[in-house]
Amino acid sequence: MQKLGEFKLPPFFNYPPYFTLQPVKETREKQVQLWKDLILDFCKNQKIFVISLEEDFSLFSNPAIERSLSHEAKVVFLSALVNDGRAEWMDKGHKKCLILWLRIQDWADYILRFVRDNGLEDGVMTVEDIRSGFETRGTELAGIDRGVLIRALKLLEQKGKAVLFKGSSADDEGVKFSA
């Protein structure tokens, strides 16, 4: 089995014909269903939120077969996680994506899960002691989008679970959890 890093790469990464947008529509579905399944695992395993599509990104090639995809198949697989709420255009031009390999509302119940887990509840924390601090390493959190998470500490204020309030700069930002 292939490897790209850590990450296992599934067979039909070897297969030729995947890497060229299917004409037949239902040997198409599958194809666009098998990328969507492969980026966000990927994006998952190797903690990335964004894919530009003006730089290379690994996943979209595989020299072993010599084969890369095109910028439309490019669109046509995030444009496919869009569509089902997995990840977001960041720019009108569709240049960058915002991939959601949680969703923000998974994020949010990750987020109180964590909170309670670790006796964090009527706690005070900064934005970014949740995404780079010692309480979180080795977490779903470490290191998670800066604004995936302000998103998901929103949703969290909006069903009174957290408490959102600024500080003099943006490492100053902080949340009181009332999970």
Contents of the next structure:
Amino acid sequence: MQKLGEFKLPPFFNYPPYFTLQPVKETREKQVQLWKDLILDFCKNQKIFVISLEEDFSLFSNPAIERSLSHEAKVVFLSALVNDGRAEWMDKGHKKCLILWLRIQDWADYILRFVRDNGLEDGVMTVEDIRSGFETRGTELAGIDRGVLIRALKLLEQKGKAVLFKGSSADDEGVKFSA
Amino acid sequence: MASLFRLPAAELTTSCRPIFLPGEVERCLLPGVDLESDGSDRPTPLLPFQSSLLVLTSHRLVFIDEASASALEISLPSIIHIYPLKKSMSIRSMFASPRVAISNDGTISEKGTKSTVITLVMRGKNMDPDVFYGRFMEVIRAREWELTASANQGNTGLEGSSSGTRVNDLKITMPVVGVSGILRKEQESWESTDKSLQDAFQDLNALMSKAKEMVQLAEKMRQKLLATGSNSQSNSNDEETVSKQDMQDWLLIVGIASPVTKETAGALYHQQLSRQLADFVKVPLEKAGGMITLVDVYCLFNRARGTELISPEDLLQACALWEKFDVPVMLRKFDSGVKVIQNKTHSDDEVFARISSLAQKPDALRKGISPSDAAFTLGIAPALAKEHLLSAENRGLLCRDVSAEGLRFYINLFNEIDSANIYLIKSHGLLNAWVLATTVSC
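Next block, the form predicted in complex with its partner chain, ref. the form predicted on its own:
Let's see the whole complex now, leading with the same chain.
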């Protein structure tokens, strides 16, 4: 089985037609479905939040069979993810794509669970702590994309589960949780 | 198919064209001919044969009834007398059709040596009966059947195709030695050129007579135009000027469009061409495995005809007419625009089965199939092979792979993959076969 970093690639990754955008409708649908799932799995495994179409992305080519996705194909697969609500284009030119292998709502739930499990209700944490601090090491929150985190926290704020506030310096945002 | 008339039956091809004897050449076609007997065939009367297509050849008169796909013939040597063409000039009988009566020697009636008079009633509107009559007399005079008979006795190299194709030259191989041989060859080629020229001029004669009518018509129209022109000072509204313009355009068109065969033979030309094509195409179809591109047919057909080439439009029209007849071939257009001729019995499924099994061989699993690979294995032209691969792709049997090596096709594995468990490979499936074939080479 081939690997890309720590990620185990499925057997059809070596199937050349997998890398050619299929014209026949039914075949195309199956192909798109497989790519969507693969992108999400890979990004989750590697903690990748942003795919830039202007840079090489290791999942989009397979040197062993000398095949890579065309630009058109990449756009098709990422757009499909966007349509599913599992990704968002970050710019009008569709050059950068934010991958939500957990939806914002899912992140919000995850944070809440984390707070409860660690008795952090009524506690205060900085945003940066959540991203890279000691407490979150080993959880999905470690290394989370800042933008995604803020949005998740804002969602919690709307539900009254948290309050965001600015600290003394510009980069020092904090959040107070209330269970 | 009972013989309505007690003349000998003539053999037809599956497209209702007569099967020609060696050396026999078609000379004239006349639709809408009725046959009447003179009543001398009592007590068992010969029934009339209605509205048939008459084919005059160098050896026979063949009457084809397309509806029942049957035909009768009168061999030219059995004709002992041809009565002059009877055309009534009086107004009362203006609707009577021209008739030619021929009397046969006894070979047609079973009873013996009595002769019968058979009348051909020409009801068709498109062909000039004088032209037919002229050709008929010519053919009788030429007595080409005697030439064939003597050639048959003593030669080995008689060249002539069987069903369907026209033979323009009768080649008889006689000992060709020295200067006399060369002279004889020259003589023969002059004779055949002369004959072709004569035939061409026959068509021209028909054209000329039609042209005269057309010119008269054009004159009448012109007079009319001039008349309306001079009256139009007071009421020159747009409508009138438009119709005047139209009339002028039509006159132009009438002047330009007068190719010989299409005007004089009209719909009949395309019909006969269509049938002849259907016959001709059988052998190449067989050789090509049941399907052949229209372009190839165009080349082959024209090459076989030799001098009377047909245009691509003629070919297309001829193929389009097949829908109306009961012929065993059909025109088919692929999505890519490629047109082919195929047997009606051709089965796509059979081709797909062969492609499918080809795509599952270890080599194909590893590297896929290119159109030329498929062409080689299936024994068909590369352009057709590509069409088949594309059709198979459309059906979901194959998937395409585009790379620096070009377009290749693999057996469709997408359907074998379980989305819920993408790492699963069932032990006896296609996916497994593919994995085995591809890991071995690594």
